[in-house]
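Listed next as structure tokens is one chain, alone, in the form predicted on its own.
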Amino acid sequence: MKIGVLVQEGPYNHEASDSAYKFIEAAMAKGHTIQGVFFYDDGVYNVASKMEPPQDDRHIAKRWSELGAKGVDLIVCVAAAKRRGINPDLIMPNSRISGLGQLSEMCTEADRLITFGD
């Protein structure tokens, strides 16, 4: 099954990011294809490169970047990013900035779209 994922909440304020990440890991382990992950609204903070969590906490942006290195397409909404002061130089490696057209394309290519956050 091809699955698209939409993340709409920031990395440390709710469980949406952690839940999305763990869902993707489980889906990939079961042999499903992740069509892409689209970060929208405050979800764009999940791949902010200036994130510096305490040493004993999980590094959510690094975790997403590592997932992108495995071939998962990580897409950051350009409009949401610009509203929050995030430009292409401020996102983690293995992610990219694009528009809502990418979300639309991901939805048409995926069998399911799973949304995390409001």
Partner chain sequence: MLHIVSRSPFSDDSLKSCVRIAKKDDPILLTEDAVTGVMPGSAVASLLQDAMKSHAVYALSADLKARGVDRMLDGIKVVDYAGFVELVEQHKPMTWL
The other form holds:
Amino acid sequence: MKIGVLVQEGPYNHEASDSAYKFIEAAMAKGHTIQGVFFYDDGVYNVASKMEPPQDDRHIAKRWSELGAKGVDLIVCVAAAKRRGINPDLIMPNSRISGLGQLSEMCTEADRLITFGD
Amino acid sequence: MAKIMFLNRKAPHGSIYAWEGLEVVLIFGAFDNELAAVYMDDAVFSLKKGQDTSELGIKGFIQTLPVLEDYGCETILVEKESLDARGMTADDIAIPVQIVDAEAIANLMAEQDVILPF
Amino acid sequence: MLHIVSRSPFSDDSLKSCVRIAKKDDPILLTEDAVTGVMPGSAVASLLQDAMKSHAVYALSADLKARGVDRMLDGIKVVDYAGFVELVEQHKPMTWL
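What about the form predicted together with the partner chain, after the form predicted on its own?
Below is the entire complex, every chain and molecule, led by the chain shown above.
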């Protein structure tokens, strides 16, 4: 199955980002294709490249970027990013900034669209 | 083409979800999707007549709501029970909507390919 | 349709709204703070018990474990993330935020 994922909350402040990641891991383990992960609202901070959490905590941006390296399309909403001071120089490798049209496409093409937020 | 429902449950202005949710509707209107919006719980305040955010310095969106239909969102449902619970009636609503019960919302929901919560 | 509820039923009405709207036989999955609602004798026990008359109600094991929720109302089914994915395979998901 092709699954699209929408993440509406930022990292650490809320569990939504962790839940989305765990869900994606489990879906991929079952052989599903992740059509893309779309970061919206404060979700755009998930791939902020200047993130430096304490060493004994999970590194959320790095974790997403590693998922991106496995071929998962990580899309940061341009409008939400601009509003929050995130630009292409400030996001992790293997993620990209694009428009809400990408989310629309995901809604059309994926078999399932699942939202994680608050 | 996908049938997409925007399920709005949050009050406006206290957080950005209602506004960024509306931005999604406006963009999605440019794509070939069948759109519907539901306003229930605190989101009924997003449709309240007489909103004036000028003193807050927050961009209001009551002036944007009437264009929803022009952007392809022809079905706008408001849950009656949510209005009742907040001491509101049809006279409080600023734009043309259908005021319906929970069952009507459930029926429309069941027809959707994707439901996006804001 | 799979209804996913993640907010605590003690501070938010998303579970109540979900139960009001969800069609008979649609499953409900509790995740994140919403799993706190499953303890017997709580203020939301009757809401969940009523919900279980018309819906299968699941709770996500990782979130139960993280919160030390070690007892549950009869009838609540526990799933792990693999079970979560299976529910999404079977039903279109809808998250109550």
